[in-house]
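Encoded as structure tokens, the following chain is the form predicted on its own, with no partner shown.
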Amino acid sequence: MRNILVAGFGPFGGEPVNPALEAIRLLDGRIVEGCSIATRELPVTRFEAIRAIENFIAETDPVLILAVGQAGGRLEITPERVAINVDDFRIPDNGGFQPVDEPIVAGAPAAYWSTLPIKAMVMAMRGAGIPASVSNSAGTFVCNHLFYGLMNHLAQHGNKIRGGFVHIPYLPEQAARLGGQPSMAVETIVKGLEVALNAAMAHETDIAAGDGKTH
């Protein structure tokens, strides 16, 4: 049986949990379109995150890759459209790095598009009653760093594997602790990610639909 690699970040920024890691743990071993979901934890550290996902790819030989990260303040599950070649960290990562306006890969393209059918994924999640929208900015922290590094790696290997990134909201316990923040139950996030993966496997190319926000 072939694998789908789903990788999620661990806690950062002083938070004791990361919804990405909590959600993917519940996805591990599930079957989607005849493939087994293999989940792995990503370090929230510049450069180490890219090395980790490259190792995970070699280990699992996946047919499709989805990386998952937390985006505090977002209301919905948001598949990302584009990764940009810049690190501009508002806070230090877990390794203490805080680069400002530095390229992720020197001399590489300014940006890479996701190769997942992001609009089909959004429409499938909405159809399942889960709030979702396309995002046009993955930020400039470790999530975008990893997303760009993943897409650069896949491009260097001929884009034989499709991949992309999705941001998810805080968990309710985080929102309660932080105050005034939107959140989503982990069970809803897990359902959304599973629905999104089914759509990604079912659509080799994306659907034509108007969607997308500036975040």
Ligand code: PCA
Second form
Amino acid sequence: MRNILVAGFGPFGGEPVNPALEAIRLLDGRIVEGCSIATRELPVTRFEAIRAIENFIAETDPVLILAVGQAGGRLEITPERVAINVDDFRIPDNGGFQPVDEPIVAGAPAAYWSTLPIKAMVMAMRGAGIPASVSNSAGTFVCNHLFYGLMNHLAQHGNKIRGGFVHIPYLPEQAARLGGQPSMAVETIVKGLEVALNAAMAHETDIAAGDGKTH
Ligand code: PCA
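In place of the form predicted on its own, output the structure of the form predicted together with the named molecule.
Every component of the complex follows; first up is the chain already shown.
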């Protein structure tokens, strides 16, 4: 059976957990559209994260790749539209690196689009009763870094594998500790990711559905 690679980041920024890792652990081994979900943990360190996902791709030979990270403060599950070629870290990553306005891959394109059907994924999640919307910025920290490195790798290999990134909210246990932050139960996140993966497998190209934003 072919694999779907689902990679999620571990804890960072002083938090003891990362909802991405908690959620993907529960997805491991599930079958989506006749493929088996293989999950892996990503390090929250620049370049190391890209090397890790390249190794996971070689190891699992996936048909499709989804990377997942925490976006504290977000209200919904948000498939990312675009990865940009810049590192501008507000806090140090887990390796202690804090680059300012450095290219991720010098001389490479300014940006790469997700090659997953983000609108189909959002609409499928909403249809399943799960709050979701398209995000037009993955930020400039390690998630965007990994997303850019992934899309650059896939482009250099002829885009034979589709891939993309989804940010998810804090878990309730994090919000209870931090105060004043939105959160989503891990079961809801797991269901959302599963529904999104189903939609991604079912749609080679995206659907035309409006989800534009004014800001
Ligand atoms: N979120 C961070 C890095 C790791 C994660 O889960 C980000 O959004 O860049």
